[in-house]
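In structure tokens, the next block holds one chain alone, the form predicted alone.
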Amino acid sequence: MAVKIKINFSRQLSALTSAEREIINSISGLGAKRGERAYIVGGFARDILLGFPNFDIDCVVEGDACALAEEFAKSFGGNIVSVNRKFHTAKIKKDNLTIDIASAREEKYASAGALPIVRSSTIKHDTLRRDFTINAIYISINRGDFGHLSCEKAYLTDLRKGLIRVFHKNSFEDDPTRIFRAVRFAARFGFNIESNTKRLMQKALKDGMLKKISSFRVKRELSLLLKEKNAPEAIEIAFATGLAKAALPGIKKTAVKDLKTARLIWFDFFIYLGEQFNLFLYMLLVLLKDLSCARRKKFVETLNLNKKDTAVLLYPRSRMDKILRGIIKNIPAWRVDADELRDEQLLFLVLLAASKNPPTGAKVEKRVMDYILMLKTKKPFHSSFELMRMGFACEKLGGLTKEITGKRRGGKILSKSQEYGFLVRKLKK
């Protein structure tokens, strides 16, 4: 796929936000003051050339990145999120932007999948540690040659042609997570994985390279992949390259269609969902939809998730089906039963209904939407303490609260006085 790219970064400054321009100019000034050359690199440089927005500013400095980051935070504000002196990297948050600053460096891998051993170096050598040629483009932000594009002509050609290409034959052995990233970038940009790169990916998968990396790193890469706007296309590429077979055993190709439907459902809901909504967890639920309970449990255990997320993924399907039947038939009790579900599971119920019968799915979506927006917050007016003071036994509070909640959400109790009257009648029985 051939794409148009813009090769004069200085002309693109006007397209950046004022906050981005201020950060870039500040780093440029600090670099000059410290006698260190600085560059915009990686995804930020790539996306500028492609004309795509990117809110993570990637910088490389021929010098001490950690010291420069600390000076930046002190002089221009921003919170230092992390400083890693072993890997010569630092991360800063400022104006809702993430700034990654790294020292130009060389990397060596002691073994397949191990974290690299790094040492400071030059921009020229820093290029060779990158994952793909399209991410090895450097734009100078130094005063003498501000906006100058620094990369091999072949890298720019790959970007124009839309090709994902590694630098050397051991790339995926050095870092097997690059297999996930190749698939992710191919899906995000509509690029193709270069034929030899694809062959090397498949060889690494066949040789079991994914087993060389930690469950944490696998989970992170899978999370990034499933949170992509084009996650369904990424899974489709994962099937075509063999990644799905190695990393997602038992997943059927029908998952691609389910993920597309799931994304549309999420688009309908996302403005109403809080920040606590876990898109990765929701998409993972959809991905594992057709796996047996045993296979789902085995897969979830490999990801080493926290207890709450694990419970969501292993929640009994029979219970989910019962709640779904209640929603479809609009049995009042479902509005209370749904309290035990997280929002990710509620959207999954909509997906289950839509995948079986689209008209039914639309009906379920409306009822779940109403529940999230209006009914979920309707709790009993009286606290447990007040109920006990009225004379209700402690052991009966759970059932009583559930009954009141059902009436609140069914529209039968609209005020605290109505609820009080119901409770008085309850006591007299």
Ligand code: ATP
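What you see is a predicted model; the values in this text were computed from it and never measured. We call the rigid core the largest set of C-alpha positions that still match within 1.5 Å between the two forms. Numbering follows the first chain given and starts at 1. What changes on going to the form predicted together with the named molecule:
- Core-superposed comparison between these two forms: the C-alpha position of Arg37 differs by less than 2 Å.
- Relative to the superposed rigid core, the position of the CA of Cys394 differs between these two forms by 2 Å or more.
- Annotation for Arg46: C-alpha shift under 2 angstroms between these two forms, rigid core superposed.
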Second form
Amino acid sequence: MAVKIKINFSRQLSALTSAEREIINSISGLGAKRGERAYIVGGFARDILLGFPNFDIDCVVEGDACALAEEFAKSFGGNIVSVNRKFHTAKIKKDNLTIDIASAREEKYASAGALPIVRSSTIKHDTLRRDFTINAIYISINRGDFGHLSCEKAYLTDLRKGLIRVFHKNSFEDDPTRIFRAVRFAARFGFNIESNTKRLMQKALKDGMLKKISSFRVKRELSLLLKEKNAPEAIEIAFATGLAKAALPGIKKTAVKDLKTARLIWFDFFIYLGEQFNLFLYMLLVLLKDLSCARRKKFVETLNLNKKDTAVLLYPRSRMDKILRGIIKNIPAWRVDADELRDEQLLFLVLLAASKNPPTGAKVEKRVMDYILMLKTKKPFHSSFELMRMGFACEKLGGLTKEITGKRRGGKILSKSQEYGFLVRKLKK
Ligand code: ATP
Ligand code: MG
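Show the form predicted together with the named molecule, please, because up to now only the form predicted alone has appeared in this conversation.
After this comes the whole thing, all chains and molecules, with the earlier chain placed first.
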């Protein structure tokens, strides 16, 4: 991807939204008052230069980030989400923006994959603890030189050329999660991993560095990777660099095609899915699609997911296939079986059909979409008040509503009078 960088950063900063500008000016003013120099950096600076939106404002101060954050919240509002005095970082939420403020710092890694030992420092040293040059572009927000670049020009060149480059040869050993990050940014921006960086990355993978990071951090990185818009490309890069071999044992390259289809299906359904839809879980279902039951189980166990998500990933394939056959043949009873599935699994059924035979997939997609729409609308005809007037006890209403909804979805109750008949029979029992 050709990237155009406008060097006039002050102009770029003035093109931010008014909320972003206000925050940056407030931090700038606080910095001046406290005698601490402040910069924007990280994804926020990178994305300003690339012309992409980013809702996380990453700031660095040569001073006390925690104290500055507290003063910011007091003077300008916003909620302090976290203050970490050990790592000299603070997070504030203001409107729909997140502000990450960190003290410029040096980091030392006692052992591979361990969390670092941190010491306050200057931005010159702060640079070296960062993952890649494209994420270490510091733009001053100090009054004297507002908008000026405060780092090596070479980092801008990397951004312009679309190159992901680490700062030193032990970078991936210090923090192996950077392997995932390199792949994620390469896929997101269509960048290349610079050749020496790629070699270092492959060496770290060969040396088993991924085993040094906790399952929690692996899960987090995998989730970020699979939620990317370009997740299929990310998995493609993971195959090309050796990350897939180390982190996704048994998964074949054919998964890339499935993930592409899966993204399209998800996009079709997007407006019907609630906030609780778990894109990571859905993409994981697709990624693990062709693994044997035993391998899938082994992989899922390493992720340490919660019970419900684990159950979704280990749901018997034979049951899924049975429901899918019902959908294809349009046997109404499939809706009753599908009652125990989550939306992630319903979309996975569409993927299963589409990956075998696209025309059948389209038919299945339509039926599943109708079903999901119906799920959202098929509530009982009778209100809670009516049910209580009929004689149902208040504490029974939850279970009763679920039962009626199930019957409505299964097509067994189609009208209010049918529902009334069912309720009368229920009362007589
Ligand atoms: P995104 O747009 O995905 O948020 P980002 O670059 O802002 O990308 P963050 O995880 O928000 O990524 O981190 C902010 C900055 O902190 C990064 O740009 C980078 O400079 C630094 N950083 C984050 N994680 C690491 C890491 N594991 N090692 C070194 N530096 C890191
Ligand atoms: Mg960020």
